[in-house]
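Just the one chain here, laid out as structure tokens, in the form predicted alone.
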Amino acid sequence: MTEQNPEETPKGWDPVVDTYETAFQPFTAQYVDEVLRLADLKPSQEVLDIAAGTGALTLAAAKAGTNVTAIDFSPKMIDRLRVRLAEENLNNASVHVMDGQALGFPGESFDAVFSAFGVFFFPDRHKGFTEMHRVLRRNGCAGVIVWASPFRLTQFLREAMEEAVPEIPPPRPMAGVVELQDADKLLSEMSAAGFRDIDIHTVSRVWTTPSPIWLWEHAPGFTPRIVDVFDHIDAEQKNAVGAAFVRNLTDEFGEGPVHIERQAHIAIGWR
């Protein structure tokens, strides 16, 4: 497997665009609706979506009538988001390839700034948070969504790999994903970047998927780190992992729909 963390590189995210959009974004979009509600956006406000991915927040904010600027360091993510905006006939959003740790905008450019499940991938989270603060207008709102609990799906995948291919290290979550599950840590890092009056709301949502088999068909492409693992095992090993994965999921959920619940922290802060 690669030495550099694939989740910290644009190249790492390019291969997961299709799977992320079709399989995983419907789940993350449930949290996006809540952060936009808590931010109390008004039509015609200027909004920045950092690490926009395939655009769950961008699309929702644009449909609410705000003027959205979306950035992501993955060119293929931005290409997909550009297509989706055109398909929805949303002309009040623009997209740019850009690193969230080095925003190319003047200070105090936006009324609201968001990062949904993005900032914990930054190698320098403090820089990411301070850049969010810098481009936010006075009395503007920042909304950040991070995971608040481990993901049962990746636990199933890890267990399947430990059973079927114990010689191969299973994918582990990034340190930032784990560290920001601590609400106090999230509060501290946003405060250090200059945000005030920060409120953290912990919410649960349920991801419903058709079956254990459907999950296995999509699981190898969910994140760059999982892609990296499966790029380095052969077909026989992958089939063995898949068999264990499906069997274990079926034992818990049956052959029909799989319902996986996960908590997220939604932090709302002000400049």
Ligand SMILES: C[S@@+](CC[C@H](N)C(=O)[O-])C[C@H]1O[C@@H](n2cnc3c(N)ncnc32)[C@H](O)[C@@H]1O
Given for the second form:
Amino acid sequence: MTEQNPEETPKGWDPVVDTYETAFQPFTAQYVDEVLRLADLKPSQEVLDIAAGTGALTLAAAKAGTNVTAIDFSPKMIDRLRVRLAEENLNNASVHVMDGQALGFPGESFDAVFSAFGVFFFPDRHKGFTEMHRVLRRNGCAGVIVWASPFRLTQFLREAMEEAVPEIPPPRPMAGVVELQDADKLLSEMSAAGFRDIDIHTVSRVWTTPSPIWLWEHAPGFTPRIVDVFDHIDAEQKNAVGAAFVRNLTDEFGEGPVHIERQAHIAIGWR
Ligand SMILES: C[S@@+](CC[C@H](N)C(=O)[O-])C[C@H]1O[C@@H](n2cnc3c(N)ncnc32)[C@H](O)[C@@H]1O
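Having seen the form predicted alone, can you show the form predicted together with this ligand?
Then the entire complex follows, led off by the chain already shown.
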């Protein structure tokens, strides 16, 4: 396994673009709809999407008529988002490869700033939140989405690895993801960066995918950390993990659609 957390490097995220877009973006888009509703955006407002990925929030905000700037440190994510925007004829969004902890925009450039499922990967979250605050105009709205509960799917994967390849350490959740499940911590970190009147809305959404087999076909590309683990095991070990994973999911859900529920905190704060 690599020393640095693969989630903290663009190289870690570049290989997961396809799986992210196919498997995850339809799930994160469900929470994004809610943060945009809470932020009550008006057409033509200037919006920044930090750690945009393949663009769940950027696409929705651009379709709502705002002018969106999307940044992500993974060049491959940004390339894909550029293609998506062109395919959907959305000319009111621009994309940039950029680190969310060092935004290349002047202060007070945006009416609203968002980050969906991104800040918990930043090694320096205070810098990330402070940068969000700096580029936001006075009375502007910041919306931050983080996970509020563990992911049953990665638990299935860990259980399958413990069963099939007990000698190999399974991927563990990232510290930042676990820490921000605590809503008070999220609130105090945003408050320390200068945001005021922060409200946290905890919502639940269901991720529906076609079948346990479909999930296994995508699982090795789910997250940078999982890619890293599967890069370091051989084909026989991987098949053994797959067999256990599919069997355990089938025991719980049958051979058809798999429904996995997960909670997220949506923090809305103001400058
Ligand atoms: C889980 S994805 C979320 C994507 C999208 N916001 C969504 O809700 O579907 C996390 C994204 O954060 C990006 N990311 C992680 N650390 C970053 C950093 N320091 N600066 C910019 N982007 C970062 C990754 O490249 C990845 O695209």
